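One chain comes next, on its own, written out as structure tokens in the form predicted on its own.
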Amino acid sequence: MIKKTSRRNFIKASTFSAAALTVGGVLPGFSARSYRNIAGANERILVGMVGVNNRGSALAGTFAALKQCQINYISDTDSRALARCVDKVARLQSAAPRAQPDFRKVLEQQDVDVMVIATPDHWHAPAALLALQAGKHVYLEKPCSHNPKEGEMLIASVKKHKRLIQMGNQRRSWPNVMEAIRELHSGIIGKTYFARTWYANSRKPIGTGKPAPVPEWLNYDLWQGPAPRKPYIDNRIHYNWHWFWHWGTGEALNNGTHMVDLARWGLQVDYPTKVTSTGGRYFFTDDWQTPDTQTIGLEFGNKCAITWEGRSANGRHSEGSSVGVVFFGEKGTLQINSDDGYQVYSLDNKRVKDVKSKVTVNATDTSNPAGILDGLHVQNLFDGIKKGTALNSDIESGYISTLLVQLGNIAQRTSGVLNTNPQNGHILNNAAAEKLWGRTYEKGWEPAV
């Protein structure tokens, strides 16, 4: 086995022996094994994965489909999900990955270059911090953190340990979306002053949970990890943790992060001056804590504004799409929907450009909405590791986009309105809101840079 230090030096110095992934290669009907042959490398990047019940399982397929990648370890606190993912990956690559229920033991291994983290939100930043300390690069699903303080810690840790984090804002690497943003910045609709974003889905109620024995397939202590301990309730795991502040971040960060990120990118803004939020749990009476209906407003001085509308309980499309962002400018409008396409309209509402997506995207698919398109984002991380290519969603950028919707949630949970420092996004003159900048942790599980 190649030693850890020499292997890393080789990966940094080596270059791809085959052409990079291109739009022409991203076509429906490609099998996973044929996808692995699109791009190659002299030496594979070795990967460990943690959190593979839902989104992580889809990511495992995306990573395993790349020829220059080898997944060596799979981790999950659910033994059933762990076994399923090991079997899935074994069918996609030449060597079967090893099952390791505790991802912290994976971090001790030399044959891991990248950790892919797709755990529940409360584990995102703590797991990434442990991976950075162990000398691993990180692919981190959005949101990058459960709270703003953790995001700041990630930035500090990347600088300290000199490793990369690519956040899972995958649309940053979709070819036509990138083209649309370039068009915006080139002035196709003139000065752009407002972006409206949204997400709509018809989710079902989660009912009222009851205390129950911890299932034999679940390591509940490790699942809770850094979060202060709570007894097991039968309607939290899996997925419904999204709707509880203790572990999740609601629809705003579950789905809003993607479109608010595109809005911020298109408008070329960072930190807001004012944040508002209205909404609540209006549709069902159940255990769900976070809003099922929410509108977040972000103002950037007198320059521009962003809104995000989240409707978790009514899937009626807006502008013909379940998810999207519309940019309004002095000369017209540009719209990006759920897929890798965009449209441009004149001021009199005539369509003047229509760029079609080559890949079908189902934005309401909770595990794998974009399929093969996400491989481009992974490829960008591999290029960053091997060739020093700039990441499309590095931790600095990912943190800011995550922070915008985190501030919306903090506004929702406190006064409804926050004034913020445009230099760093910090909350001004609101003690109750400032308390939500961080969180408390289970003793002995506190994250560190």
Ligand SMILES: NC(=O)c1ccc[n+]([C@@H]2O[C@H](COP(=O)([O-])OP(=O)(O)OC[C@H]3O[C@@H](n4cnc5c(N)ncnc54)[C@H](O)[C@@H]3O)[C@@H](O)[C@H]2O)c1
Second form
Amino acid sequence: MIKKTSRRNFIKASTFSAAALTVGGVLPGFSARSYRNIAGANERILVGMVGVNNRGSALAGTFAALKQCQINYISDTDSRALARCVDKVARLQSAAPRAQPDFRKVLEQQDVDVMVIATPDHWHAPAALLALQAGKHVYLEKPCSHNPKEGEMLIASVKKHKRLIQMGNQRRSWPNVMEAIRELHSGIIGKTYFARTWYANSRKPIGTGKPAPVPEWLNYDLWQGPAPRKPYIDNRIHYNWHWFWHWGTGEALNNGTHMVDLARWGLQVDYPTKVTSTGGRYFFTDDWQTPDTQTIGLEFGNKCAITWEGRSANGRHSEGSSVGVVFFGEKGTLQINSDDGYQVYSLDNKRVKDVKSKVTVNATDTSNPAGILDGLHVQNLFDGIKKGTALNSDIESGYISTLLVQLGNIAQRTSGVLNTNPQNGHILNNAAAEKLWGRTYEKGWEPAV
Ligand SMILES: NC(=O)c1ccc[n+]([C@@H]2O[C@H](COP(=O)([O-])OP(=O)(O)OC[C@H]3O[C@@H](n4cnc5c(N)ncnc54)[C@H](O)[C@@H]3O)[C@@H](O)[C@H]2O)c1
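Next, report the structure of the form predicted in complex with the ligand; the form predicted on its own has already been given.
In what comes next, the whole complex appears, and the chain from above leads the way.
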């Protein structure tokens, strides 16, 4: 029953009602049609953007293009990125958004339903947890968290605060990718037992940084947020933080998350029994810490396996694509590349099906690889909020896919091989690896459910 009449409470209450509609079918005396007819069901969803230098700016364009959406606030610790994005969004929608450098102040506002988080990885879960506590829904860029413990906290928080998180692995909402997975599940290549995934790019070296004064455009304290404090070094911000374990998660989580997620979805598996990783920073000598060349192996008992190969410094394509997943089955092979298409091959290597993408995707574009396709993923979140539609990448699912790759990185940083509990993905009998399940935080910035 919706008792309060403010629009914010409508959106909140509608999440409850809508959840009831999906979980238990239709509530007694409350048909899906009457739900759609509730006054306000067509109200706009009000959005706050957090972190808009690169990906966040592209997402701001995607969100602003959706009729149902109005971006009311934009936050960034870089005053230049903030001004650029405010200007961009003001040109895309009728009302100009407000600039608020500190996103925590946006959380106090009534006129925000969804926070979009596209900060560096160390801020993903802590910012999402604050947003959930404040009663907001979240569009959270992948990886959902910097480490597995934070992912577990996100799941607990979504349950506690009854809000939604859609993780930004947008391929889950691309129509032909969805069709390819349906085809797999209905047996187009028979029993599927192996998925090979990869990403290749020719990234440049990042050099050797030196201590420097914090630029006047950057609030470095807020940028660091939950991460223990480090002096400012001039080659980390922006983007290169990806290659430092303190803030980033390497190419594995940066790009591996997308394809390992598809592999897991296609194979219908959750937690592995064994995880391996080999690789290193082989190519350049610079400050970059995470591997530029890495192969992660994930075993699911003797049912099936997934591998991910990452090459950050050699963009030679595999199977004709810079990024992709190939599923191997008893009757043939199914391949999904960077775009919204797929191909099926018989066991004797003849192409028997070729579904072409209607949209060109450039997987090496670091901000907006898929353009308008991403709007479908955002729309799915809006439908989840307004109508109770199941999310294509809810946090339970996003967590597991992220965890698989995080386990690969933990293996890489410790013994190379992990045995894991197939019930929950936890690491077995390996104290050094278990230490990397979580992280330490800057005092006073510890995240909470
Ligand atoms: N889904 C995709 O296809 C896709 C594509 C690209 C990037 N991403 C993800 O998006 C995230 C951002 O990547 P990027 O390339 O834009 O990084 P970036 O370093 O270029 O930009 C991050 C921005 O966040 C800002 N920021 C940091 N802390 C903040 C805070 N507390 N409040 C507000 N702003 C803050 C920074 O100032 C910067 O402007 C990454 O996690 C990345 O994995 C996803």
